[in-house]
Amino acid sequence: MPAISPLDGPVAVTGCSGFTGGHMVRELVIHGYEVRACIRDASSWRGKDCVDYLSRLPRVEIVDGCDLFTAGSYDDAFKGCAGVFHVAAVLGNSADGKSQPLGTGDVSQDVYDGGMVGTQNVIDAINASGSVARIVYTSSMAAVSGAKGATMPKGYEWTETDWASDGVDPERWQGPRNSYARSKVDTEHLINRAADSSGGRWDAITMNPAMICGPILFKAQVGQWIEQIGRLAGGLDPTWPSRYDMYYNIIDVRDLVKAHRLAAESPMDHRATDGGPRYVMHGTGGRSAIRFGTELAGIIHEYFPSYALGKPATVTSHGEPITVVSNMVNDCKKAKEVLGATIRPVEDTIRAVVETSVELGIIDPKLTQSA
């Protein structure tokens, strides 16, 4: 099977201005990879704030105009690249009209587009590369659990043979609401009909992850989980998705860049493995769900006593009492015992969260009374 190493030429990354993009740069070259890392605007805001913070990594080129609904745009960077990392995604917070301007402005059909079309160019450029033998894509548990998981019941584990789709009402799967699943899914097996389709030139394979939280490496990356955090940490309220306590399934982002790491360098048919070549990141270090305003407040104040945290809402917009219970169960099985994937413990994640924000100046602690 074709594995990477940092010896077989340049590796490209997409999605580089994001969180888990950034991350997967920094990995890789810790680990002696030349990367072309992958921006679609080095000029705009987060362009900027990217380009700044990778200009100060070793071996990184930052091509720019990569975008995922340019046919041709990642040609160029793909061309003599062993491996491609395709971090890439259009998330429901950025597909506003102004955050994906070649975008239709609908948020549905902007999201299941940036996956769907978008991962279509990046297969186009794979193929027109010559050399790119591996693609390594970041879905999401939201291709394996989706809008299944209040439905199934107490106890249960998702493993890589779960599909979000399985069992689902198809006028159901197709609204707005599931856009983000579907594009998943859907660009999961149009990725491995590809790698099906090029002869054995290339292969694919797949991470899907939880929530994705961890140490900020510049501004540009704050958004969803890492803010609410971080909102929890500077006393002010969760704004996204909602300000009411939740649950959130946390995966370290540097467990995660890890796993893409390994998963490209690994020599096995992966689609020989149980579940295919996909890989479940979720649960981590024994936690398979966090109760936002209890539990990751808990481990907040453990760690930074003096801080007057935020309060999420115990009840409902209607004024009832929360009763939301997580009963799946969630760990890494196969990423560990396939990959050699490590998971570090929960705590270490949010503390990370955090610190980070506090160093870049993205909150500003406000303190207890009795501190």
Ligand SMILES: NC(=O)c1ccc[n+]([C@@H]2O[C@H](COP(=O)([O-])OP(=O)(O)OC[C@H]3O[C@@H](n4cnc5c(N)ncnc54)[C@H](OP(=O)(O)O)[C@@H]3O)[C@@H](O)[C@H]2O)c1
The other form holds:
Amino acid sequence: MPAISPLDGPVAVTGCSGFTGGHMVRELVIHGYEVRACIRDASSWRGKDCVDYLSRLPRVEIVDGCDLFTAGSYDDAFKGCAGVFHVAAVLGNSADGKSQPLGTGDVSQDVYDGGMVGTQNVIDAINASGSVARIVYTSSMAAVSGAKGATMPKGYEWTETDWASDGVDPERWQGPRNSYARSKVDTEHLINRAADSSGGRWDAITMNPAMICGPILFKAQVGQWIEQIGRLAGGLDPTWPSRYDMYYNIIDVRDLVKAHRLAAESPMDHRATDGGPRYVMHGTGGRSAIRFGTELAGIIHEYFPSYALGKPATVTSHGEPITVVSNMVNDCKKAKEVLGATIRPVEDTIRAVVETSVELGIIDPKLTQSA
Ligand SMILES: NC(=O)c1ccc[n+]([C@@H]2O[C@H](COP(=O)([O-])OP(=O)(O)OC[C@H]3O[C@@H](n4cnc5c(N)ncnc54)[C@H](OP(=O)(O)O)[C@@H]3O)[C@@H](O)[C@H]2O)c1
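Can you give me the structure for the form predicted in complex with the named molecule, which would complement the form predicted alone we have just seen?
Full assembly next; the chain just shown is listed first.
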């Protein structure tokens, strides 16, 4: 099978201005790879911050102008590469017309197309390269469990054999609320079909992470879950996905990108493994889910006892208590057994988010009266 090593030539990473993409480049460089870092727009605020960070890493060539919506825009970046780590995705921020200039402006459509149209462009560039032997695609737990969590029996353990689309009412599945999960499911199938029809020239592996958290390398990476953890530590209440308390299903970004690299370097036929060429990356240090307003806040309090923390809401505006249920169980079992992935304790992950949020001036914690 086409295992990749730093001796085989450069590798390319898509979506390098993002949280996972930036960490992917760092992980590969540290392990001796020459990296083509694909970014969409080096002149955007995010692009500039990313270029500033990546320029300080050795063996990184920045390739600007790689847009998922532009056919051929990855061709130069992939030429001569041994492998591709396809991390970029449209994540629902396209409505403002600035951050997703080539999208339709319909968020759910752009999210779906970012996966399907964008990845077809990535596949075409792999085929055109004549050199790429393996792609590692960053999918999501959304392609495994999707919105089915609440319908499964308590303690159900999600595995690589689960697909978010299985058993879901087809009309509901096609709805805009499922566009992200649908994009991830369909894109996984698209990549696998393309790998099969490459006649053995390249193969494909998929990683399925839960909520990606960990240290922030540059300011423009802030968003999603790490932003909310920073808000909590900075004395502010959560704003996304709502102001309410919830369970966090965390995977550390450092463990995740290491698993991507190990998958690329493994000589095995990933298709022959249980559940096929995909790896659930969910469950951190044996803990699948931690409650934001109690357990996660408790970890922050333990390491930073002088901080006055934010408080997620636990009652509705009508005074009704909210129900907070966790139905996600996992411990990256297959990734550990098959790839040798290692998963650090969730305390390390939370501490790293808070420390780097302070270090980069993202939050300015308020101190408790007693401190
Ligand atoms: N965050 C999570 O908890 C989570 C969980 C499961 C799976 N994932 C998956 O992990 C991957 C990385 O997510 P992340 O959280 O690290 O995301 P992120 O920080 O928002 O980064 C997304 C990246 O995709 C790029 N991108 C967006 N639209 C693009 C386009 N049209 N053409 C080219 N690049 C484009 C962004 O570039 P710009 O800076 O130019 O916008 C950015 O570099 C994604 O595939 C995501 O679906 C994330």
